[in-house]
Structures are given as C-alpha cells and as structure tokens.
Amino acid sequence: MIYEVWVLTWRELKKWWGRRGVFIVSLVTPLAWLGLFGKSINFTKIFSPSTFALSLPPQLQPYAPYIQKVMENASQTALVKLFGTTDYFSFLTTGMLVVFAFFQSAFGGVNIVFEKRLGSMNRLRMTPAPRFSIFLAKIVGTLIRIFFYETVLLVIALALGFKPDVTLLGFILSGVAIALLAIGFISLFEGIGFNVDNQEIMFSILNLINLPLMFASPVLFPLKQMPDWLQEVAKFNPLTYTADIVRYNMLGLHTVNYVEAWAILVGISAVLTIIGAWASLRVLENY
C-alpha cells in the first residue's frame, strides 16, 4: 500500500502544481491576511499615547513627558491584559498559522467534488489501487500542500514584524499540532466530498463549518473578551486547543491546560479521523 499511496500522492501534487491560477492565488492569500487585515487592526497603535493625545495646557507643559510616560505604561498594561502581549500582530499570527491550515483542508473535499464531476475519479475507482490508500493520498498531499503554505505565511510573518519566542522544539510541537487539526478536518472534509455530488452543496456545508469554527475561537481575538456563552461554545471547538498550543510554543501564551489541550486536540483529531474515513470507505468500496 506505500507504493499506492505514495503514487497517488504524487498524482495530487501533480495537479496541484498545474493549476498556475490556483497556486499562485493560494500564495496571495497569506500576504492579503497578514499584510491587509493584520497591519490594518494595530491595536499597538490604537493604545499609543498619541492615539490620546492631549492639548495641555501652558501650566502642565513643564509636566508633558512625565505624562506621556504614564500614558505608555497604560497603553501596554491595556495590552498585556488584553492579549498577554503588547504585540497584538504576534498574537494575530500564531492564529492565523491555525485557521490557514484549517481552511486549507476544506479544499481536499472540494477537489473530490470536481474529480467526480470531471470523471476523473471514477477513473481512479477503477484501478487496483487499494480504497484506502486513495483516502490516505489525499491526505498526505493536502497535508504537504498545508505545509508549503504554512512556511510561506510564515515567512511573510516574519518580513512583516511577527517576534516569535520559540525553541526548536517548540516549533516541531507547533507543526505537530497543526498536522493533527489539518488530519482531523481533512479526513472530515473528504468523507464529505465523496458523499456530496454538487459543488454548491459542498461550499454552502463548508462555509456552515468553517466560518463558525473561526469565529468561536480565539485564533483573532482572546477567550477571555468573548461573552460567557461563546466561551464555553469554544470549549468544544478544536480550534481552541491548536492555537493554545501554538501560542504557548511560540509565544510563551496559553489560556488552557497545554496537557490537556493536547488530549483533547488529539482525541478531535482521531475521531475526525474516523468518522471521515468510514465516510470515505462506504463510498469508495461501492464502486
């Protein structure tokens, strides 16, 4: 089954690299998350002393850098409380390496969609490929796909300001936990494209799981600023965990027990898994 899977594999990055508008495009992408919408929230700026600037008057100028100290020592109280750091574009990018990778597996299921609309799949039914190894390939090349991505987002990070704190092996476990959320929903992701046939039935599903998966975590904005509802709905959300380990690796942050956010990312992670598999197979073994 390697030499199948490893074939497949092949077949998908094929693909991948052939479609210019989509590669190009997907490398677009993080420079338009990182460079437009995290420089454009610069909440350093927005509790900066000159965002209050005062107009002081002649009998307190002799007293302006006295003031301007206090006001800078409570602008970064106000971020530290806020996101455990006074570099909110740090904290920003760490969550987005999360929901990157997280988008990112949805289109494993897409491209399942359009092969069996093109006939493509039927074709791979065909060969004596065993049904697993054709689930397992998709896999590994989204996930190789993810990590190209992954590297250049992060490289953007780092040209655009990102400080990250990090060991080497903090930096594996970042990637280790990545890897187990993009497994999760890819596996996911492909259960649902074998079992979907029309293209606006898998975009309209994929945009009910993704958006409100993004937003009921603390991938933009911390746990601890969401009402109380939203923050025990977060609990259950896998995204929570990835970007709490992320963080406390290359931050130093983490807002939940790290053990026990790698027990819960990985139980999500195998369940996912399974319930995709299962999904794929019955489909798969049908034909």
The other form holds:
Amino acid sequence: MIYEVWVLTWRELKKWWGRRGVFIVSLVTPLAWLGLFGKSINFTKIFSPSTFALSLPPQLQPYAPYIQKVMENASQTALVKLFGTTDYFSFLTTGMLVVFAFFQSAFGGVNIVFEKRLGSMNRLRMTPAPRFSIFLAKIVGTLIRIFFYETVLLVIALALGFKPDVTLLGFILSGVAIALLAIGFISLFEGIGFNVDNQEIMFSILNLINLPLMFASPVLFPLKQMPDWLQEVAKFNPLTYTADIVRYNMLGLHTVNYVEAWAILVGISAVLTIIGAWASLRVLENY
Amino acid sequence: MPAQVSIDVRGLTKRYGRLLAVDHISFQVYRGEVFSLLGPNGAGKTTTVSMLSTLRMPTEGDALVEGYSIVRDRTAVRRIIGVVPQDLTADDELTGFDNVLLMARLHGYRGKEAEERAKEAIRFMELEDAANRRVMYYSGGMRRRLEIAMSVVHDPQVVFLDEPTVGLDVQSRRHIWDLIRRLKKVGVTVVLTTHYMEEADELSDRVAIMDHGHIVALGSPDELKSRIKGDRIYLKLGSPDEVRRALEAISVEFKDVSEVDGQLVVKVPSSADAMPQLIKLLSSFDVRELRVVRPNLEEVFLELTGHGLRDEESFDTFKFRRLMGAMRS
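Let's see the other form, the form predicted in complex with its partner chain, since the form predicted on its own is already up.
Now the full complex is given, and it begins with the chain already shown.
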C-alpha cells in the first residue's frame, strides 16, 4: 500500500515537473494577488492624514498639524479595531496563504476528470494496486505541490514587506492547519472529480464552491465589518478557522477561541475526507 | 492431451438500464490459444472484455480467469492479466519508458527489477528508439505497441486486446499481428475482440461470433467456414430479363439459386466441379461478371445473423487526445 502510494505520487510529481511553463504561470497568480491586491488596498494610506489635510478650510489651516495628529491616532485606532493591526498587508498575506492552498486543492479533482477522459485512470484501475492508494496518492501529490507554492508565496510576501511575529512551533502549527484544510478539500474535489464526466461541469462546481467560501471568510477582510448574516455563514466555513489559527500563530491575532478553532477544523476536514473517499472509491471500484 | 481451461465464462450478463449489452453468455477459453470475439460494433464484445478484465462489474453471472472469480477475487485476477483497451491509456505527459515502468511498479516490482522488466517489454514491442520520448509525440502505431508493452510488462498469463488494430494502416496492423503471434508463442492466452473478419481468421485458434449480446457461433475459423458448405458464385447479367431467364435455366441443374440485388447467387459444394456445367448453361446469356466467393467469416456472419459486419470506424481517439493535449499546454 505505501509502495503503491509512493509510485503513484512519483507519477503525479513527474507529470507536474514535466509541464513546461507551469512554474511561471503558478508564480504569477500569487504575485498578482499579493502585489496588486495587497498593495493597492493600502488602508494606512487611504486613511492617512495628508489625504485629508488638503481639504481643510483656510481658517483651520494653522491648526493643520494638530488635526493631522488627531486624525492619525484615529485612523490607527480604527485600523487596529478593524483588523487587529495597522499592517493590512500582513493581514492579507496570512489570509492569502490559506486561500491559495484552498484553491490549489481543487487541482487534484480537475486532474481526475481529465485522466478519466484520457484513459490513464482506466489504466491504473487495471493494475492490482489497492483502489485506496489511487485516492491517497492524489492527496499526497497535491499536498506536495501546495506546499511548494506556499513556500514560494511566503518568500515573495517577505520580500514585499510581510512582517510575521512567529515561533518555529507556530510556523509548524500554521502549516498543519493549512494541510488539514487542504486534505479535506482535495478529498472532496476528488470525490466530485470521480463522479463528474465533463470538465466544464467540474469547473462550474469549483466556482460554485470556491468563490463563496472565500468571500464568506475573513481571509481578505475581517468578519467584524461584514453583515451579521454573513458572519453566521462564515461560522460554518473551515477557511474561517484555518485563517484564525494561522493569524494567531503568525500575527498574534484571533477572533474565535483557539482550541475551538482547531477542533472545528479537524472535524470538518475529517468529514470532508470521509465523504471524498467514499465518493471516490465507489467509482474507482466500479464505473 | 485435452486442452486446459484458462477462462471459464458462466452466464455472464451486463445490463445498462434497460439495455441488455451482454445476455447470459457462456464459453471457455483454452490455455495458450488465441480466442477472438468477432462481431459488429455494439455486439457486446468490449463489455464482455471489460467484465473479464475487472473494469466493469457483471450484473449477473461470473467467470473464472485461471481459477479466480472476476466478481470475488478481483485483485487476484488483476495480477495475472494484461489488458490492452480500445482507448489509449498511456499518460502522454510521461515518456514511454516511464509509462511502462509505472505498470511494472504497480504490479509490485521494485528497484532495478522493475526497470529491467520495463526495458524488456519496450524491447519486445520494438520501441527502444522512442522509449525516452514523451508519449504525446508518438504515432498511432507506436502508441498501440506501447499499450501492449504496458500490458505485458508483468508477464501476464492472459492478455485481453480490445480492437487492437482499429484505425491503423495495413503495415502497423501486420506488425501488431506479429506481436500477438509472439505472445501466443511464449504461452500466453490471448483474448481479442475485433470487427475485422481477416483479423479473426488470420490470428485465432477459435472464434466466437457475437451479435446483440449473444454468442451466435463458436469454433475454429475452418469449422465456422465449413458451415457455409461450399462456395458462392455471383453472376451479373446484361438485363433484368436475362436475369429472370438465366435463373430458370440454371435452376434446372442447380438447387440453390437466388437473386440478390439484381445478381444471381448460386450456392455450390465446390465451384471447381460446378463451373464447366454452369458455363455450358450460361453460353447463350450475356454474362457481364462472374465472381466466386470462397467461404469466409464475413459470409458466416451474414448467414447466421442476416446482416453484415458493419465496417464503420469507431470514435477517433487519436484526434481527441491531440485536441486535449493542445488544450492543456
């Protein structure tokens, strides 16, 4: 079983490695998110006093320095109250690490739809390899890819001004949380991939799942500034808890109970994995 | 020496909704023979092979492959069989060698041994020159041979080939036939499906003729052909009037004369014996064409089912895969 998983993972990685240009394309995405999104929505600058100072009426001009001081304090307070930090870029980076792993985990499922159509999945089914090893190898392979990109993303973020406050243990725990989230969703998407015959349907389902989950979570903006109903929805979203654990470990911020967050994340991940494994094996044994 | 049974099929059935694709078929394949399932597209050949190779679960019935049940001992069956499916299954992003190596490893071979086996299978299928190229650059014939290499790398006792030469040119087809004969020579039991009459005739020890999910006849090609009893002589004449008069004239001496699509068909035990008399009878007619058809499997099929082996090509997998390849890169 372990040998088969290793062999099948080797196949995944060799195919991935062989795709020319895949690195560049994969690097552009996180760069664009962090560089454009993270830097363009610069809240510190938006609320900066110099922006307001220009519009002061002439009779108040002499007091400009005082007003600026007050404004500065006010904006800092507002930012801290909203994000827990004045550093939105760091806030976004931690969220990005979570959301990127989440999006990448869909690729395992998309792969399966193509491999079924191209016949290579049938070829694997002809061998005596345990059916579960086929399912498992996709998880391992996709997980390795995800952590490769996460590392690249982290390096880019550090270069762009990400300032984490993290211990080695915290760093590892953040990785574990992201891995748990990814395993759950890779399994789920595998299950969907095995049961869907057409890549267009697959992509539609992905968009249906991915975008709402991203927006109904604190990965880009804090929950506090969302309407109440959306905050309720976010409570059922594993991204919420993953982001919270990562921010707790890397920035010292959190909004939900830390232990609770772990328990819920582990629970959701386990449920998704079981559903995914069941749906995949059902098809693998007999389609 | 009585032939040993390699595959024992008992009442095998597959139902897709209301369609009965394979309807309670039973037959035996002997060890070391080449056994063909001959029939038109949609006869149930591929479904039968898919069930025997554990890719699909039978709705009813069972089969023993070298003693292992395809319903209960599926993993054991997978260990001893090799399958060359109709669709191409090699991963076109990997090299030919990597594809074969993957198969060796998934059959439990490790390290150097797996590599040696992969090399040997590549050599057997004469693909050494292309071994380190990615499969997306292979020609149709090379892909077929790679599929066979992937299926025999673990020395299977039984090899299933589903339409192994569909869409190939004559030269590649002959090449595949040679390779199948070589498999037989090393003692492998070969089951192949085909809708090419010559392919079944040329390669097989025994043929099962399938139509609409049933086996309508089973025997060696010679046995099956002898069922037709003799030759057929097709005659084309100058006018419909002549056809009618010739029919009357010939019927005096020959029992089995009929008119099919404006031609006369005379069934005779031996065309050589019948010819002098026939020519004498036809001396006063305007014979445009005279054709002698020796018995062949196509005629057998026609006789048994009343319709021909339609020679339409199936879905063009190569083209599809090329398209997909272009989409991904």
